[in-house]
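As a starting point, one isolated chain is supplied in structure tokens, in the form predicted on its own.
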Amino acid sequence: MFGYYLDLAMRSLRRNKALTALMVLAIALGIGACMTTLTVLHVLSGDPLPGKSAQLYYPQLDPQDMDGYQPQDDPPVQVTWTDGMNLLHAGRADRQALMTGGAVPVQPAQSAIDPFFEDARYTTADFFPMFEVPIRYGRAWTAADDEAHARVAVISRKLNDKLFQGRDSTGQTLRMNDVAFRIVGVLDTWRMTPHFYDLNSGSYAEDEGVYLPLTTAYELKLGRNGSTDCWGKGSDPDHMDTAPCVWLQFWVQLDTPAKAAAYKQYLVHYSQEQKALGRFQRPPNVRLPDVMGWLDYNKVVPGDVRLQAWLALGFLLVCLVNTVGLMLAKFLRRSPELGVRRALGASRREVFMQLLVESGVIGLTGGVAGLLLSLVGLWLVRKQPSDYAALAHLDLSMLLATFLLAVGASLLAGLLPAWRACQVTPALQLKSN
């Protein structure tokens, strides 16, 4: 039956090449135009690590004094060298990793190749196992590495191929300001988007080139990027390993719900011993949010991005208004015909499923054009000059979204012509005839 339907459809669709044109553009412009902003926010707004990211955890703490203390305040959203040592050193999590960002001269040992500045990354051996990074060549550092402030470094696929041109580097020595470091690893291709483990360094931004012992990177003062947050006497670039300043990242790994309730009371208990000590002043002030609590929290995805998703779901919404209204008339004109198949013993059922058809044949026609559209939509993206406008790709999860969207609101702007067609009296379509 659903052949036959089909094939009553193609014929009324030729019938009416104009309106059927028009209500495949009304449709494909719509699906277009909304594909497009959906795709962006889809990149941007998705889960950065799947199946783990809640699992990992950014815990904080208010190490401040008491100037200008508010009790409804946030805690800082970094935490202090002493601080960060202190729960690295405990070990209360599964993994922890503490971190911060910077830049480093690198000095290549080919003379073809000048000087250059590369993104860096200082932080402990568990940052690798707990943010899933791929290896190629090689290994990551070991905790041993950090508590011996080991010269050896880990560095992304793009610096191997320039540097090596692709080749096994581990073993290499690569010069970076002035101190030879041990390749010890090659990444594979790699991008956490967003860059939530440092959201200082840019939401969408790059990831580094070059990865670091933090402890090394610390003892041989490389520059860091980011900011710092200090209260007191305020910081002092050659002691921040005791400045009452917060400019760390620390993220922890917790396996389970009931670990990371355990972690948090932790947490609140190390404020309160802190207190004690006379370090901290203010009352146990602690968070602990999850992967995308945190990036919740941060409103990492650009609010234009999702004022753009609205406008363009009003703009679809638009567009099938108009297809209603070219439904209606198309199929109005056709009750004639309908009568006829009505007399000669068609349901109202029947008719009803014949015409959603027809809908649906217009929506998925509608979809394809649509999803040129999207897909021209997001060359422009691309083209704009925000850190995120690379990103902006169809997948294979939004290229399915295309169509199920395209025959769902086509059927569903189906939905009233069809059952207003449906109505029509046999009796007097055959007397008017």
The other form holds:
Amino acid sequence: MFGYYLDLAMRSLRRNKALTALMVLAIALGIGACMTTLTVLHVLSGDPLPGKSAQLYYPQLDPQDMDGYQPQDDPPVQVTWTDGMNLLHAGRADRQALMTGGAVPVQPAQSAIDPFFEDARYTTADFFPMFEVPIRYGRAWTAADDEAHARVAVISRKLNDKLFQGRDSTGQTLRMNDVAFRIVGVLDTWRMTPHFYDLNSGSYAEDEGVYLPLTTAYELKLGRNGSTDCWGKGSDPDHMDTAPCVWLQFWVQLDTPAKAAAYKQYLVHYSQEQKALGRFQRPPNVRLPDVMGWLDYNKVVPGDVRLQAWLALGFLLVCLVNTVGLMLAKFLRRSPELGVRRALGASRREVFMQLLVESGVIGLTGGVAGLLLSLVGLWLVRKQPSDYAALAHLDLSMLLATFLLAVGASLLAGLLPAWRACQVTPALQLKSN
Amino acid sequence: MDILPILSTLRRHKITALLLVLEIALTCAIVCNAVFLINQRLERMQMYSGVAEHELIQVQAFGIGDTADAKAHAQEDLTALRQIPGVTSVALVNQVPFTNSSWNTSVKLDPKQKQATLNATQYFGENLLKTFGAQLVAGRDFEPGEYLEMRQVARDEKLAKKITTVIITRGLGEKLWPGQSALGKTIYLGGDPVRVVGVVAGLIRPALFGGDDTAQWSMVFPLRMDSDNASRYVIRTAPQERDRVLAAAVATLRKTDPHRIILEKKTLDDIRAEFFQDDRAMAGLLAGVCIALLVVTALGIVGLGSFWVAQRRRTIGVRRALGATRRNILTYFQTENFLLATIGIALGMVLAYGINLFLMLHYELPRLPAYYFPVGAIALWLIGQMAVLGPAIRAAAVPPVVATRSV
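In place of the form predicted on its own, the structure of the form predicted in complex with its partner chain is requested.
The complete assembly is shown below, putting the previous chain first.
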């Protein structure tokens, strides 16, 4: 029966090409706009580390003085060197990493390449296993390297391609800011989306090209990127390790919720202890958001992207209302034909099914056209200057969603017209009016 | 006009008429808000900077490795840059408008205040006002003897107390002392007093993290930067000389110190265009959606109009046979569309207001100005009339003889 309905649908659609084209176009435009914006939203609001993000936490403390104290205020979004190092050395979590962003002048050995700046991450050894960073050649540095302020570096695959044509460069020397570093590892292709571990350098920034031990970078006074918030006496660029400033990110891995609860308790104790020592002045104010909680708190997905998704949904709605009207017109116009079918013994149900198949075909065609449009739309998004632009690609789940949305929407649009057309009284239509 | 017969006909096509009304309402509501958003973006892109934008070039130059003689280095660079023909003024500054990263500090009006009054940006650099072209509207620029070395101030708390003068923008003065002249007034940074000696018409903050309302909260301090704590050389020249001077400046900086990296060599016009690129893209996208919506709605009206004409061919024939002129038939369909559009627009206005309330709540947008409503209504009426014209002309062309045929 389905084959027969399909055949009928095709004939009917061919009969009034302009109207059919109009309906398909409306659905295609609506679906295209929706899928473009929803794909962008989907990519940007995704989980950066599925399966692991619930075990990664971002401890927040309040080390500020009483100046401007408001009990309801959130603690600072970064930590001081002192607190970061204290928490790191306490080692109460399963893994912990203290870090900041930076930029280093890279001086290639080949004279063909001019020195250039490369984004860097100054961090501690656990960074790599904690964030499941894939390593192509060599290995990450160790906690002992951190303690020894070792002149070692891990570089990205992209930088390795640029400087060493993709060969295994571990053991080689890389000069940065007039200092020789030994390359111990080369990463595989890797991009954290969103760039959750340090949102200062852009929520969807590309990952860094150079990774150095934090202690080494500090000792060599390498250039830093990111925000610094100071209070009281403020910052002294030569003594950032003791300055009353927050400028580092600290992440911990806590494998079970019980450990997370215990860690939060530990942060409270730590704050009290620091207050007793006279370093902290405010009452303990700690937070321990996990990755998704942290992204949520920082409202990482740009407002414009949400707004665009709403706009596209509105557009789809208009397109669907349009399609319903046109389908209704088309189906009602065929009342005589449907009357004949009813008089020849087709039940209401069968006529209804026939019409729904027809709207399904319209939806599917519109869906295919809409898919093409959304590919064009995503291509246009990628041409845009935003830092997330390059991420706008359709994945399998969104491809499936496109078809479900297209067929679902057009079936929904077909329901009312098909139902109305079924109400036709056969006898009336058979009279030669 | 024959509104009553039209209404009674429409009653027989309740669902189709309702769908048309709904479509017009939704389009009206979305387009009104989208045009409003576009205007917001375009307005933002016009933001006043207070500097001579078309005359400025920025070059960032970073030394590699040891920077012990940064002070001498910077002076050498500045002297060399000043000798480039066509250069009117050069400054080494800590920050430049529209670069999305900034130095800020809290400002108090009373040293005993617990909560800071506001957070404003700090511009440092000798010769900054003259190079930027910021217009003094009251007071004076800094005297050469007033400048302190940034590298010393950053490391010596006692020296920080020696900064006693500041030049602020009119916008910041108005915010701190509404209705009064800022000149001669005192602000406090930390606990240290600083006196306002000059007021400039405007000087935009490099980054607008605090929202666009805070754009003009800027202060200029008499601090001399060196190549260790600043990298932004700002050069002022005639607009048509910019490309040549930019190339010459890069070559000069390379020559004075080959051991460095030159980044970001751009005119301020380019920097500004980049700063607002997301706004431009969003405005373009919204405009595209508006046009698409109006086209889809117009096509919907054409489609449904054609259907109605085809369905009513016989009725039209009868009316024509009974003496209705072509003109009457044309007006009939136009009036019908006008009625439907009016209901749709009325509904659309309510919806537009609702959407605006939602946007105000979630995106901190201002209220939709009232003049959008009549403008939106006229636009949709026009589109409706244009869209229905084709089917209506076809209807008017139906000959009276149709009445005699039994289909």
